[in-house]
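Below, in structure tokens: the form predicted on its own, a single chain.
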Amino acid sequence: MTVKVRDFQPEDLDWVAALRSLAFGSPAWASMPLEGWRGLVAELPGGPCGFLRVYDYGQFFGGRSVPMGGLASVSVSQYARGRGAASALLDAALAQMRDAGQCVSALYPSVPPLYRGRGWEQAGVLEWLDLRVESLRGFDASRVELRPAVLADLDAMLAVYREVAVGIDGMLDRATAGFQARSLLIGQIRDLAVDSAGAVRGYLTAERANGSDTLVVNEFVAVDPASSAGLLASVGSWAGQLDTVAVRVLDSASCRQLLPLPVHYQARLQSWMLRVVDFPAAIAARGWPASTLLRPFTVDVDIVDEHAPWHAGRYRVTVADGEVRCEPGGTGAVQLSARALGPWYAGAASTPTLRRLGLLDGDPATAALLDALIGGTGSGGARLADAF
């Protein structure tokens, strides 16, 4: 039988909302808001028996904001599995976030298989951190002050927040659609720390669910020492009254820099997945500090990609005055498959871990020059501090 996959329209809600909460166990949200993102709605003839939505978002990379689709809520109806419902879908969002122009796509799998079998690959971590909130007595809050957030501080929040993100590959850049701003303001604490001009330099927002000893930080994010002391120590005052805090992490290095970590000390990883939806757009836009220290040079490639043909096909890669370029043509030196692009791009695997893999194949020395591009081993991955 063949699944018919459609545009979602706002009367489907009720549905989505109901099938989404059965899948994941959640809360239905007949009331969120229907702006940021494109639904696709699967049907059978029996009916709609599935659903996804693409976030309207975008990835920092390089320095540089990646239009990014943030593929979330896949679900389909239990009669319906098996009978190609999820692949429909996940084929009919790929192009769509072609033509969007949406040239990677980020999802957190539930079922890795399925992602992996369309090309997503495991490209980062979103990262939680659980501490005894009595390791954080010893920050100095005195060069800040502290103080409530508000509706008008949110611009400065955000700004706060790029000017750290955007040097962290594969954060999210909440300048888009697809990143509802004011729930930054939503939760029990939402504290500022500003300088002597009044600016604000960093912010923490956390809650204390009912009946629980744990302190949970949703947000940390601090431009400069002093600002995180101060929201630290912040933290730390709660000491006596609860016995652990769990911080969501922005920035890994900095947090293991900043936070009194043990020898031992327990760390939450959620994984999450990558992929290249279009190559030459995907090459365009990312930003590539590397290739101003780099001595000129070009990597011809060939991508292996059934489910996005689009792309498929050989390119030739050039580095040149700093520039990165990409057009058709070349030997196909080096053979890429769809699941080597996301890790490739992100930073998360090096060319011999792909080769080793099955993901590429072709001349080592070749491949090499893909790893000087990125700038790095391929051993630490991208970060995301957003869940969608």
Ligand SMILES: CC(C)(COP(=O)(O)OP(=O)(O)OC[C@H]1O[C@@H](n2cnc3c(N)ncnc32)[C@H](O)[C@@H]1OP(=O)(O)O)[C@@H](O)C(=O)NCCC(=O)NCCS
Contents of the next structure:
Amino acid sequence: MTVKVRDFQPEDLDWVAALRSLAFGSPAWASMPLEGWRGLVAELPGGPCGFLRVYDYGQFFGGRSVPMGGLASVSVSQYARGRGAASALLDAALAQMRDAGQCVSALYPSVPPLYRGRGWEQAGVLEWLDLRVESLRGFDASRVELRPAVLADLDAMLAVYREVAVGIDGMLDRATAGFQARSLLIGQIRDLAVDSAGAVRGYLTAERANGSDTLVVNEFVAVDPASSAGLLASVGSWAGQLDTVAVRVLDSASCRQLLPLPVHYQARLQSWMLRVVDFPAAIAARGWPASTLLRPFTVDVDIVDEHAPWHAGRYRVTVADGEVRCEPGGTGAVQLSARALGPWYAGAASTPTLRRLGLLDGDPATAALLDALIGGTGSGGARLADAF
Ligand SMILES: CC(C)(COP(=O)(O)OP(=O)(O)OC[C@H]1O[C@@H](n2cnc3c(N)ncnc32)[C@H](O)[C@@H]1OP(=O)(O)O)[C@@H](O)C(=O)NCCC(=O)NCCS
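In place of the form predicted on its own, output the structure of the form predicted together with the named molecule.
Following is the full complex, with the preceding chain placed first.
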């Protein structure tokens, strides 16, 4: 029986809420805003049986915001599973994202084979660090003032976040419709670090669940050492009352420098996958910091992608005068499967790694130019700090 896919309508909300609640064990969200995402519904002759939504997001790569379709809530009624409903939804979402200019797509997979089959691949992690609260005693709280954030501070908080996030590949651009900025202000603790001129230099949002001995720090963002120290000292003040603090990591390198991590510590990782939806558009959208340092060269690639036929085929990528251009044509010297593109674009896998995985083929010397262009080590992966 063929699965039909159509656009989500507001009238679908009740059954979608029930489906999603059952699929993910989460509360129904009928009251959630309908803005910032598009939904798709799968139907069999018995009625609607599947749903997904695509958030209107952006992700920073190379210092620029790349339009990203954030896939979420992928769910199919139990009776209808195994009949290609989720696959049909993904195919329709790919075509819609391409039309909407969302040239890359990210998701958090609970079922990786489903997404691998459609060209997504692991590209990075969202990370949480678990620490003893006492370890945060001793930070100098005297060089900055803390005060609670109010609605009027939201723009300043977003500006501080952006200052940090724009330099970290993979981080969400929170200026798009998909991000609910007011969510920053709903936690029990939402404190700002303010300098002597009154400018916001950092903020921290946190919650303590009922009866829990853990403080959950959802956001810790600071753009100078005094603000970092002041905010961390405020968390350390819970020593004696709370045992642990769980910190959602936005800036991994800074967190590792700042936090007094022992030789063994607990980190919890959540993988996310990336897919390039439209290769030439994705090349044009991201920044290429390494290109200004490289001498001119061209790389001829051949994209093999049966689920996104609009960008399959040969391209010549030209690097000259700090600019990177992508035009159809060339010899196809390096062949890249759909699943190679996400990890390469995110700097998560080098071309030798992709070759070992069977995702890349062709001339090794030409392929190495793709690594030089991305400028990463290909071993770390990009960062995302927002789950969706
Ligand atoms: C995961 C889910 C959406 C799959 O829906 P579906 O319509 O049965 O998927 P499809 O029939 O299109 O299957 C496509 C591929 O994914 C694979 N797949 C589907 N469910 C899987 C599972 N639970 N574990 C591993 N692989 C799975 C299928 O084997 C199939 O692979 P193939 O093409 O190699 O045969 C559905 O089982 C569901 O709603 N689960 C609960 C919610 C959930 O986990 N959603 C994913 C959130 S990231």
